[in-house]
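Presented below, as structure tokens, is a lone chain in the form predicted alone.
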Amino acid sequence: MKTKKIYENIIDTIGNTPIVKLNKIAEGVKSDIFAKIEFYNPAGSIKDRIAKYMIEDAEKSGKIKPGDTIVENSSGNTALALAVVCSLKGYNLKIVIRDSTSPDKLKILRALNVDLVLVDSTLPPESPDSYNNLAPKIAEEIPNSYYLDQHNDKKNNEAHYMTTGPEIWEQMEGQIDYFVAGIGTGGTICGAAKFLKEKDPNIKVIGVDPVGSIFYEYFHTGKKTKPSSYLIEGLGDEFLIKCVDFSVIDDVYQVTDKTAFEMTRKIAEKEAILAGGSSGAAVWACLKLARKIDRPARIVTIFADSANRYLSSIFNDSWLKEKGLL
């Protein structure tokens, strides 16, 4: 009888997530679509990878030690991942998070005793108290603190270059034509894309950006546009950030909240996979790509997190109706 491996702690279970072929959702297109299911990670999202990698890298380089305070701004998933890693490694954690973040994420964070600083999501990007500006300021005020900075520290990309990209390549046995992923901090898509393109330069990479974010317009025109509000969590930004490396991205598609959320619910209905809103955005982009190329191809995408973070929002008809999306 094969002996099951016993892990030393929950952090050691991060990574090596499965890839699943999407069948019913891809009916009518010639391409095969595959999703890497990242909510199999212990804290429930792809951000577990960077929480482990960036904290352990900071430890090795002597930047942090147990008892220090880790500060980060997050739309929820990185916060949850850091809550697990910091708890087991002996760090305090302070998270700056928008007050518009899904109630489900906030409840889980509070259950993990994370120190939350809720910021007004309507503040303009240039405000010193806005989501992107407040976290580094807080870190400067707290003794023995370390600002992780997932948006600008390329260790984020490196985490996916070292783990996500190689896993995809191995699981797909090198048979990949397109890699499709949302652009949030940029770490996932750019880190994995760099690895995959080094293995096969013919692989094309498609980014997905919500309407209201600045990445789509900047990629296609080189111009910085004024951001506007949107509801998809974990995608897009109001600033150009250092972890987004456009040199490894071949095209960017733009998706609306309504389209992304409708597809998220369709994934649950057709594939019995309870994924989050960014997954709906990614599948919509995969189907748009498949129809555009209209030929057999192998398309791989990322399901970054699960529906359990959006039961009060995306999977709640009353919330959708309130937002004008039903």
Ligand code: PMP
Second form
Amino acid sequence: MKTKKIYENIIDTIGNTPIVKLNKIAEGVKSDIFAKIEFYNPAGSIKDRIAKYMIEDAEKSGKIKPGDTIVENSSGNTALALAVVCSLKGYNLKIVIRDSTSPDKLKILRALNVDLVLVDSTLPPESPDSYNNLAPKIAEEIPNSYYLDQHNDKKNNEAHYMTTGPEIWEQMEGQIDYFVAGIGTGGTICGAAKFLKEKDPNIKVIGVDPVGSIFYEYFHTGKKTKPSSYLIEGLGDEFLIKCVDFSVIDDVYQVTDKTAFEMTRKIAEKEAILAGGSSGAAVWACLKLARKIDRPARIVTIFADSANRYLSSIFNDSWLKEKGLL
Ligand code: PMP
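I have the form predicted alone already, so could you send the form predicted in complex with this ligand?
What follows is the entire complex, opening with the chain shown before.
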């Protein structure tokens, strides 16, 4: 937990987030559900951990030096985390982001003066200008630039193996039966799961994937389905990516936008925790698991970011109605 009285700078406050027991939400199931509250990080999400870890690792290995430009594609949270880390460490930053990203996230990014390249979210994945293809192309064009590549560089997983996993193990005093987390880049779930399973091989790990993403189908059938659009931000993908290591995942549940968003609002109402859409997805999966096993177990999950990133979307009835979700 954050105990120091004075930190040298804001980057030093990353990590050591609290774990909170969910009470009213878990009424009626035999298991206990615990959430690690990652919006306590300074840029407001779990992605602060990888921004710090991956930039410092690239510095140590001589891949980057202050004055260089970091290029990355992000659903918003990595962009915000990099904005903080790059600003303090003296790097330029260029972010490729979908035009469908929540207006709240875009406003915060603009407040931090982040150089954004908005991509058309309806472009097919194979388009050279799509979200996944544009960032490496831009990095090639800018001199002294570095493509972070959080989706494929396993340093992402290592950040969670070194921080998120050990924190969970210590905070739970080794008493964990299940670890449940959304799969975005896969860094959180696979990095933390690797650590936790090394400590206790009996811990089971459940991933959560939105309808429209390809991970659920791939995990269960080994086949790649055609991706389609969905509204949960930060989870799922249209490609298989290297940071998703299925060898440490025991099961994958599939969640709809509607279910995830209803649960996100329920978390605010019942627990007074203002968490984001992927947290709703994660809690829905924890409850599904708890009902399935129907026995006392300790389930830990991740609240990756906060509701303040989705005030114009998930917490806005007109937006939900417009999307046919209310
Ligand atoms: N939730 C949110 C809101 C996110 O932004 C992300 C990051 N993509 C995740 C969950 C998943 O984290 P990871 O990329 O480590 O799988």
